[in-house]
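Take a look at this single chain in structure tokens; it is the form predicted alone.
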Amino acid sequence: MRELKILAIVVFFTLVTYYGVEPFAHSKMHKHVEGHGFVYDGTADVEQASDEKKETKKAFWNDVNEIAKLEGNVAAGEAGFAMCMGCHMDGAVAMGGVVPPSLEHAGALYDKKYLIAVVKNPAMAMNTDHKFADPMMHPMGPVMTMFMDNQSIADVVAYLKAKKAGEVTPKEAFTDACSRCHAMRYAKMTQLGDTPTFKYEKDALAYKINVLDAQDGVKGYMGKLPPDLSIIIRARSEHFLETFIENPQTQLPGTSMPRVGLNEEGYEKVKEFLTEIGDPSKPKREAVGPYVILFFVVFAFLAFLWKKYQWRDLH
């Protein structure tokens, strides 16, 4: 019993020291940010808005919520979607520094209200309206002239949710949501996609020049080149990634990074790919963990019995 009492005292003071210092330091260095479950109804935006913008944001998101109640016509939405393909197509050129994303999986990856908001006013939906005095100056601003009434917005979003919502792989989710700005060298991905292999060095150099041009475009739009995400899954906590992706302004006020509008399923796909690349040994580590703990429990028990045996004549 004496040994167990000593162990209990050591464990107690270790836990007091750890939980008394680490959480306190963490709370001072990083403010707590509440997530909203990847639901985009404007609540967070209105709460964070300055007094002069609060009413504008409230009116915008009230409109979004009203449009979400409309029943969209998929057939009519298909006709509207054809206009989107002028920019969102294979081989699309950069607009304002960033290549428009493919919309093949938009209905599966993105939240319905976010899609409505991004068609109605991209700068406001992405929560980067602080960068654009005129929302038409946003690279995607012209979409506001393509869908002028609420029903046409509801129709094109209904089409996306019905026809562009197939199965998405983790890599496809990352490509659509992140890779147009963020490289991932551990996955051999740049802002142009997967890095091909080249037979001749001149071809490799030509490709590298194209990558540098693409990165300059992103720098022009974002102000600086966004970080490589190869090990971001290990560098940041899950809560930070979740809240930052949901609304970058909460963790980094004034950032140029736009909200991408992932729903919860889309976020899980992106996280799965980040984990696959940044922490590939995690499944093996989690599988071995219980056996390691069991080993220490058995070892401690045997060590206790051995100590009792060796000291049996001394007490």
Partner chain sequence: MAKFDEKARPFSEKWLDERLAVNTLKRVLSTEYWIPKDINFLWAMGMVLAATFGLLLISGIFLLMYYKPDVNMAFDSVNYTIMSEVGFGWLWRHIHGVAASVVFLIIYIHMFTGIYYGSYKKGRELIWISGMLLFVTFSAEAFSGYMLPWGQMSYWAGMVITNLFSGGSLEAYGLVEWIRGDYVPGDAFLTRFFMLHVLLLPLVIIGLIVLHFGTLRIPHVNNQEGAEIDFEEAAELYKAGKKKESKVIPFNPVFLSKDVFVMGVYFILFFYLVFYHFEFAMDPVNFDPADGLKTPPHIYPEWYFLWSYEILRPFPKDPGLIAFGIAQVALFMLPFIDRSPNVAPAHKRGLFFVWFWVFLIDMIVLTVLGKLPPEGIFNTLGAVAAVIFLLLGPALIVITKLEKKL
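Positions refer to the first chain, counted from 1. This one's a predicted model, so the numbers in the text were calculated from it and none came from an experiment. For the two forms, the rigid core is made up of the largest set of C-alpha atoms that agree within 1.5 Å on superposition. What changes on going to the form predicted in complex with its partner chain:
Since the one above is the form predicted alone, can you give the form predicted in complex with its partner chain too?
This part shows the chain on its own.
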């Protein structure tokens, strides 16, 4: 039938144009970065390292992989963990610009090998070693003097892994992994956490000064204030976010954003929070959509019957 033939032509050219300006153009605009499934064994780091750094990186990740094979002693690890508490405590103060994160959920959120790497050499683990001439200069550098032998690292990581403080909520995952640098104004969160409500404006202003001070600290450490993440879920593709969080250097070479070492469940939790805040209409779209479409299917069917009726004796 002629009309269907015309429709096929219209649909064909529409789809060709769509393919050209959307999937095809975007594949040419953004280089493809392969994800590695939230496994942190240094393969990608060694591959991307400059020639003079390759051997150091290889040796470092070999050590990490060796330590991962050791049997960690949870009790010994707990004793060692006391040293961590010097900085990673409730009400921790900023060190070198950033507040040390709570380690309450570290075992649940972060990958085991990543944790080993972080204790062994934070700058290397976070893949920001290009920023530090001496790894000791990293704000967390001193940890390298606390756990000198491989067994003690295996022990403390075993302790972190064994210590599960109940189910981690998406918001807690985001707070631990991201919010010490990134604000989220649509969730009323800053680098200082949830913004309290104040009865008097001067208290609110005083709090705001604290926020600005904290932001200046982060800015000093990172080079610029890291972006607010309120709707980052809509500003970046899912693939970008996943590969960027896994290893920021692959998408933004030279960035001062550290790799945070989230495991897959940890990433899913963070993503859930980013979606909840940045794309709050998602569940509503899914609830309303089918009814609206059903309405127009019925509408089109009735309109078809009307058309048939009106055109019944024209040909």
